[in-house]
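What follows is a single chain, given as structure tokens, in the form predicted alone.
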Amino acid sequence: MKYFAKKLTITVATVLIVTLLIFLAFNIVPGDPVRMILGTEASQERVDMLREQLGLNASMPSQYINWVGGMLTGNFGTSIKYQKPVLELIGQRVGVTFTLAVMTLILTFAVAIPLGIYSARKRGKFGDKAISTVAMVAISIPGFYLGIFFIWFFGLKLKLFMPGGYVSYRTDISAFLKFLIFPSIVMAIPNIAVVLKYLRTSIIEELKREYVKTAYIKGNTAKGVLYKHVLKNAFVPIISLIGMITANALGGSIIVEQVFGIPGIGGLLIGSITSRDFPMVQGMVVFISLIIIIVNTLADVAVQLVDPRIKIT
């Protein structure tokens, strides 16, 4: 219980620090944000009106307190471009990005776990070397390049999907999921490489421990030792990776959504940056940061529940 209370305190402190850094990043940068939004030709009346709307007439400490206080009640601000609450606009798009992220995670672990186990069992052999080589290449390929290749090869050449033919889940759920398969594969490929390398290393390290020798002495087969004893301990570091993989899924979605023309929060963020919609950008950055912090915290708690001997601060 003491660990969980400590973890909750650290999480709350992390959220406060992140919100403070985001606030400072948007308010200490040189230049007048109102003039940047409206342009240098805007009248003083429009400037004063927007400054009042954004609450920029108050002192910076007051602005921060009001901003954080608003978020605690679900008020992430109002978009200048759309004239709608930021959280409402995020809510309209987050379902698409969430589905894409879940599909990415499922593909990642469905492929990485068997490959990681196989690679560890065949350590130093041809299969292991081939998987390691492909994994290194997969990590090195930029996401936008991989996305463009998938559109050209699987979309235009093989015609397995229609590039730009996104279908909303409100219209046709099966067509929606079918279209997201290829973007999720693009996002999953580098994550698969990372997870299988971590899992391979973790299994190899566990195989060196004393309890494995004891298991062999008791008459267990190599497969029995691996699946009954080693994997349970080897998966502990992989649980910690879930937070990082989720962050990659959210970060990667910004690029992949643009490449494939998917109307998720990535496209909304890029559009808001382009239109200089600072309240929208600020609210979205906080929203994404909160998701990453929460997922990382849950991953640490899961590790503690699986193996109480491990202390994660």
The other form holds:
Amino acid sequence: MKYFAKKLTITVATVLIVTLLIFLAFNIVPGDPVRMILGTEASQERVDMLREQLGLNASMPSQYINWVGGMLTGNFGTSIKYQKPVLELIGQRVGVTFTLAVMTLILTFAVAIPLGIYSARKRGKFGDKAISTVAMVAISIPGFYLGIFFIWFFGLKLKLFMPGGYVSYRTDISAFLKFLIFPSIVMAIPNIAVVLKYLRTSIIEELKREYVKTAYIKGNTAKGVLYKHVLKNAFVPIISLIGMITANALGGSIIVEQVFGIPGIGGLLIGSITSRDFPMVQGMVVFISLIIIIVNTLADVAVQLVDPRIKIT
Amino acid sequence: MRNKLNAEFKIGAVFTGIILALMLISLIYTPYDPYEMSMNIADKLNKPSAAHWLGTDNFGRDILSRLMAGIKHTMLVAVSTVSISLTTGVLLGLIAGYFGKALDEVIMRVMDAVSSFPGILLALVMVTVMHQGRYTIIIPLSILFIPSFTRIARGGLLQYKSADFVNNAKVFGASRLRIIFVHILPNVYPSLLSSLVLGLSNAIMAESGMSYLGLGLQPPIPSWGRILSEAQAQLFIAPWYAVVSGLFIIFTVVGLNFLGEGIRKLLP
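Form predicted alone done; form predicted together with the partner chain now:
Now the complete complex, all chains and molecules, led by this one.
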């Protein structure tokens, strides 16, 4: 119980640090943010109006407190471009990105776990070396290039999906999921490489433990030891990777959504950046960071519940 | 570096060497002018041929020349990024490790916050709030890579803080600064070197991604990411255009990753 109290404190502290950093980033802008949004030609009246609207007339600390306080009540600000609450605009788009992220997570673990186990069992042999070389190349391929390659090969050549033919889940859920398969493979590939490497190391480390010898002495076969005893323990550190992969998936989807033309929050973010919609960008960044922090915390708590000996702070 | 050179190191060195050689050549010679456009329709989107080894783009520009000319910009961004984050990161790490306590806690928590962020998100925030210049992208990317160097420097400092040779130096009256920079820091060089090389490859990936989104290197610089986004528009008519452009990025990144991994394995 003490652990959870401490964990909660740290999570709240992290949220505060992150919001403070984001706030500072947007407020120590060299030059006037209002001028940056409206351009240098704008009339003084419009500048004053936007200044008032953005609450820039208050002092910095009170601006920060107002902003954080607003977010606590679900007010993430108002988009300048769309003249709508940030949270509402995110809400319209987040479903697609969320589905994409979940599919990426599932794919990553579904492929990485068997490969990791195989690599650890064949460590140092050909199969292991081949997998680690392919993994090394896989993490060197930029997501957008892999995406373009997939569009060309699976879309244009093999005609397995229609490039640019995104279907909303409101119209046809199965066509929607079918379209998202290829982007999620693109996002999963580098993550698979990372997870399988961790799992391989984790299993090999675990195999060196004393209890493994005991298990052998008791007459277990190599397979029995691995599947009944070692894997259970080797999986524990992998749980904490879920946070990192979620972060990767959300970050990666910003680019991959652009490549495949998926109308998720990535496109919204890029659009807001190019149109200098500061409140929108600020709100979205906080939103995405909050998700990542929460998932990270949950992953750490899960590790703690599975193995109370570990102390992750 | 007493072990035998491993395969990773050799592959990495060869790949990186080829790219650097191409970059040096591009400074004095490219097959065609990378910026010269052609109005003649016959020059546009040519397939790879003897005249244009990698074909031409939709403006009739020679793709090989553009990719070659792009190397120096990519490298400039990567090298400046890593230099800035290396110096800042090492200094912060030494400060955190040396003073410990509250300062250590604050620095490391901020580093954790920065690195738990998806890199691209941080870069996008910085790009939003800064005036877009040709090389603005260097600053957000530098911030992105600071934490990894901070951790290495801090870890190294803590590891050697009470080592025998440090205690000896203290007995001989060496100043604190001298102990940190002359006695401790050189021991951390090898691990810094490997993350430096990996940092270069990460910086190239990040820069090309940002340039692909149109938020990285600004035109007319022929950056690889931008070339790829232009190529994507021609994917249906000219698939080789995207394929060869991307291979340049992968080749460079694979080379640096292998080199970094090779150096790490060479370490005692």
